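The chain that follows stands alone, in the form predicted alone, written as structure tokens.
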Amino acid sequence: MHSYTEVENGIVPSVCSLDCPDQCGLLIHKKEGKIVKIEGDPDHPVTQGSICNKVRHMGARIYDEKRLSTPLKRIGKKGEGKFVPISWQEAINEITERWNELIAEDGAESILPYSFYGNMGKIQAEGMDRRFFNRLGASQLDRTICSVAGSTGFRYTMGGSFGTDPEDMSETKLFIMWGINAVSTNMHQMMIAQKARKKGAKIVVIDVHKNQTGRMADWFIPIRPGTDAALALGMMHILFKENLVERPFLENYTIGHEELEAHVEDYDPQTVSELTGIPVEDIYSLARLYGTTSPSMIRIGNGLQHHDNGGMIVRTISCLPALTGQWLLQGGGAVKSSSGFLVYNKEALQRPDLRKQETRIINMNLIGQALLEKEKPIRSLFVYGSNPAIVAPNVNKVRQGLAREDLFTVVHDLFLTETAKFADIVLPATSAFENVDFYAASWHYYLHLHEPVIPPYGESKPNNEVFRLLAEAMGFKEQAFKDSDETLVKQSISDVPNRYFPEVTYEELKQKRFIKAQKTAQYLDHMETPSGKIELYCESLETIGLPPLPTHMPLVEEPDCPFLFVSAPNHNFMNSTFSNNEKHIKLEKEPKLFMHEEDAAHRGIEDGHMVRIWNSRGECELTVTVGNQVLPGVVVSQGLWADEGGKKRLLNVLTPDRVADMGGGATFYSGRVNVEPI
């Protein structure tokens, strides 16, 4: 059979390469050569053929002809945006003799990579490139910016990423969407509910903002940010005085649940609703719905982790199934992720042993302060798969840092983003539909192959083959940096130490595109916490400093800012990506802050009009949209939107860049601001 790219005209196989958890299967209609309509695969047993916009216009992403197609140097000031094109040999020389100019002067540690998926397919995220800095002894970056803290907590809980399978979930009577504007972010799981509901199922969604989710739901609650555990324990009280629990299950699968019986009694509903903003009436509504339909699946969403006590939150949730035993029945239980099902052979991929002896290690939520760090200073950065100058947190502080005259950065993407106007060189980069590569989903349990679909866009190139052309250059002689993006997969599926991982040839993958991970095992039976049980009490939690038992911990204060500030993502871009495409940016139109009519009322404000939000790391100015869409003192923007023409809304001048309790996860939903009209 031919290669896909060499398919003029057709329909060729694909998957998506965003980071988003359905993971939807596609089918890719080209004309001479060129992709002209992107559609969902019926065929895939998830996603069925239904994807979002955001994949349906990709193609003028792919062909946007402000896409890059020649490497870049710099030749104004740094963040100017000024470069002249160079040839690849240019560029690999540049970046090679830079680097052993600072490896002679401060040591390879002075070099650090910051990357995130933003081509969520694991041999170009995490393949050559981390063969590359391991060998390197380069600093090392903890990828912490998304879902560590909640998937830490949860794990506390469970053991690991282990949810409930969406295709069980036609049989479940009770969806509670937690956190989670699943319409935006997750959509075939709204979908999978929608026709639930058809056969009677109620869907309940729990957020700080009726979004498109909330305002689809059977009962919106709306909740004041951070206190998601308060009312998880409040549940857990009426579960207990009403003998709502499943004590068998308790006795039987988990640890804990008599001393987590008496703790929770501190949380009576009356204290639970001055936390949460909640009334009580409405939380025993609630904990009496949860108690008394089966099956019931929580939906786990990313942006309750986003919070100081982000990881607390999503560990304490994650004890809800237990007290009624739902992890027993299909289509019960709850899903935060569902990746440890599909942990792939992830030493043969990055090779650690590469790494002659151990380095420091940066949390790229700190980015900021460790660009402005005067000790062992970073002297050069490299960026893929990621756009810091825009989605780090404190990014005023982020950009002070990338501005720095002796600070050598590179840039590989397919576009001159935010961060590579601060570049010295910028590499093209190629799309996913111009890789080889493979995907393990984190909320379906299908494992994908993808091949290329089109050639290479420009002289643009794949991250692997990035990477070997610098390791040919610095000398590197090994194995590993030879090896194809074929044999990466192979390396990467075989001798998995996974029981659930499928058994699967490269060659059974190319042929089936998707397997499923193998269910053979009962999760209940080899659950991979210390007690082999669920943790309702957690021994090892005290080994962090935190409480053993789940706890309302409350955020941390930030004096003179009344409102607590959440930037949530928004319908049509996916973090910084499809940013800077006109189609989405004419569909979502423009940032906007959402704020209650009372507190709009106090201070002047009137819907629709400009204001200015601030706090002591920046300010930005937004339209407001006046309402009940969120609760008093709580104020909502949805986007990441790049500063232009003189407009300021870059909300992430305005998140604090402390790290949460567990894991070091982000706190982008924790920050306080002031709000007056313009």
Ligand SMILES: Nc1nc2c(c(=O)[nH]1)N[C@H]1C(S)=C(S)[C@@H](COP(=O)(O)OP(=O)(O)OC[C@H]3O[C@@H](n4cnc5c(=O)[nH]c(N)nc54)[C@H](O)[C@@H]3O)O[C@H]1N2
The other form holds:
Amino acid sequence: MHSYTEVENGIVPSVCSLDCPDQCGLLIHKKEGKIVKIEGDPDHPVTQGSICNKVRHMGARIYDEKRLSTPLKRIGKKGEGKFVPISWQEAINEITERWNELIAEDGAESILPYSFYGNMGKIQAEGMDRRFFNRLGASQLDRTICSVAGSTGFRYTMGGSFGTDPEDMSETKLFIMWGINAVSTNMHQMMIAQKARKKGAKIVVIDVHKNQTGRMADWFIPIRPGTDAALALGMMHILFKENLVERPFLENYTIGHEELEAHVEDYDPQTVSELTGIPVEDIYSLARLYGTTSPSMIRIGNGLQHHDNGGMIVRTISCLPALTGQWLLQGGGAVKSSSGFLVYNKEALQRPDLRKQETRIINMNLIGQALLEKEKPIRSLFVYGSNPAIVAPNVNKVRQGLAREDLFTVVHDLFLTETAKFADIVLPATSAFENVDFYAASWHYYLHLHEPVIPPYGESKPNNEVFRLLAEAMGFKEQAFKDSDETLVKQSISDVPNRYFPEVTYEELKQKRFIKAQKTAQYLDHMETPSGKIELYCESLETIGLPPLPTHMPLVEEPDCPFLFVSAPNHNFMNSTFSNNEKHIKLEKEPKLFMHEEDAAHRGIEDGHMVRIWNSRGECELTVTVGNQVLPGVVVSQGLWADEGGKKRLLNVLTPDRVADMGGGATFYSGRVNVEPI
Ligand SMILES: Nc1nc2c(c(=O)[nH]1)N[C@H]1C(S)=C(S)[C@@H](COP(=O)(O)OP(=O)(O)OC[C@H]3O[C@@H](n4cnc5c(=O)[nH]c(N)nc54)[C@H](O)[C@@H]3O)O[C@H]1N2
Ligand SMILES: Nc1nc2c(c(=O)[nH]1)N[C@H]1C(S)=C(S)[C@@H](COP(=O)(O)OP(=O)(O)OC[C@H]3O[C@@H](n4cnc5c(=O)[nH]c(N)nc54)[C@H](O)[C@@H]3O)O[C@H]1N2
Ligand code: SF4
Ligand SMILES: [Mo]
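Alongside the form predicted alone that was just displayed, please also present the structure of the form predicted together with this ligand.
All chains and molecules follow, beginning with the one already shown.
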């Protein structure tokens, strides 16, 4: 068979590589060797032929004339963006010479990789790179920026990332979209809920912002940021009081329900109403709706865990389905992530054994602080698959670090991103369409194989190829650095240490393209918690200084700033991806600040005014939308834009770089700001 890259005119299969739970199967239409159209694969059981607008326009990004086609070397000041082309040979020599000097002076720990999931493909995002930096003995990066607080919280209750199968949700009667803007960020979840709605299901949305998803709800419940655990505890209070709990389930599958029942006495509807801003009657209605509707499903989003107390919020919400016994029902339960069903052989892929000694671990949410540290300084940063100069919290600090003249920075990306502008050497990356990879979804249960559909753009190279070149130049002789991408895929799917996955071969995956994970054991009978049961009472939380029973924990105070500030994703970008592509910028127009009408009136702010938003960390200027989309005391903006043409709209200058209660997670949405008209 021909490879897909050789197809000049025709349709070839692909997978969406973006950091999105839907992980769609794609069909790529090619004409004269180029992508002319991208659509959803109608044969993919979850995609069902539909994809988002962002990726339908992905071709414009792939062939954007701003795409990098050769390595570059900086000639201007850091951040200025002045570069000259160089060859790959020169680039690799320059990098490895500099690294050898740094290693001789300060040791390999003075080098730090910084990456995230600009490309979700497992072997390119966490394959050769991990092997290389392990062997080098570089500092390690704790990749905490996205969902770790919530997934850790879910794990304390449920033992791991084991969520309800979306393909089981056709008969679900109640969907609670809790802290998720599913219309923009998980569109197929919304499509499933909409279909179920035709059969009588209700969609409830609990959010701090009445956005696209809230507007589609049967019932939208606005809540004060960071108070969702209190709401869940209030629901539990009513469920126990009104005997809407499923006692046999609690007896068989959980520990601590008696302690929990006594504990939630404190969360009476009046108290919970004062904490959350939700009227007492609504708390009763929600608890009764939840207690009397089966199957019910809670889609736990990422938004509500980007808070100081984000781990505990998710830990608490994930107790609810156990109270009503939802886990035994098809299409009942909850999903935060289901990656627990799709484990792959990480050890074989990443080869931690190549690391000769333990090295320090740096939390990526604290990258600004880490770059400014004088003791044992980071002297070189290698960035790939991420854009920290836009996406990291407290980003002024990060930029101050990136601007250090003595920091040797290399950025591997498809574009001259805001981060790349600070680099000494920039390397051009292939897009995922140009790579071999395998994908394991985090929401649905499918594993995919990807084969390249177009040849590399210009001189660009995939991540793995770059690390093979670097390994060779560093003189690393291990076979691990010679393994092909195909071998990496095979290693990742062989000898997988879990019991949910059917045995899969590379050939099978190549032929079928996607394969579904199975719950081969009754996982509820062998939960991966210390007790083997759903832990309503979780003793291990005490070891990290948190209460063993689910508890509302207040956000950290930030005095003198009247507004809580939530900076969520927008519809047409993917984090900062697409924020530099004309097509997507046109679709999104400009970032807005949503403010409640009472707050606006008090400050003499009118709809459409420009406002200044500031705190001790930085300031932005945005156009305001006045209305009732947010509660008083809360302001929301969407999308990770760059400053441009004198417009200050880089939201992360305002966000805090504190870490959350669990897993060292990010607290993007727990910051506070002032707002005034300009
Ligand atoms: N179009 C688009 N899709 C994306 C992305 C993108 O940038 N654009 N990013 C991708 C990535 S990396 C991720 S992690 C996911 C994230 O997607 P989601 O899981 O949807 O998470 P967020 O969009 O961060 O936040 C969801 C909602 O949480 C709300 N929220 C904030 N604080 C609270 C709170 O305290 N309580 C409650 N109840 N709600 C709160 C916000 O208003 C927002 O509407 O989306 C992925 N998909
Ligand atoms: N204020 C605020 N900040 C946030 C968030 C928020 O909601 N609000 N969301 C946070 C979350 S949940 C996340 S996950 C992070 C995401 O932050 P990032 O992981 O930085 O995601 P992107 O901004 O999409 O940047 C990905 C970069 O990888 C590049 N890339 C894509 N494919 C490849 C490849 O194969 N190889 C290489 N070398 N590069 C590639 C892209 O061109 C792009 O520049 O942002 C976080 N920041
Ligand atoms: S971004 Fe999400 S919804 Fe859009 S094509 Fe990719 S996986 Fe599908
Ligand atoms: Mo994320």
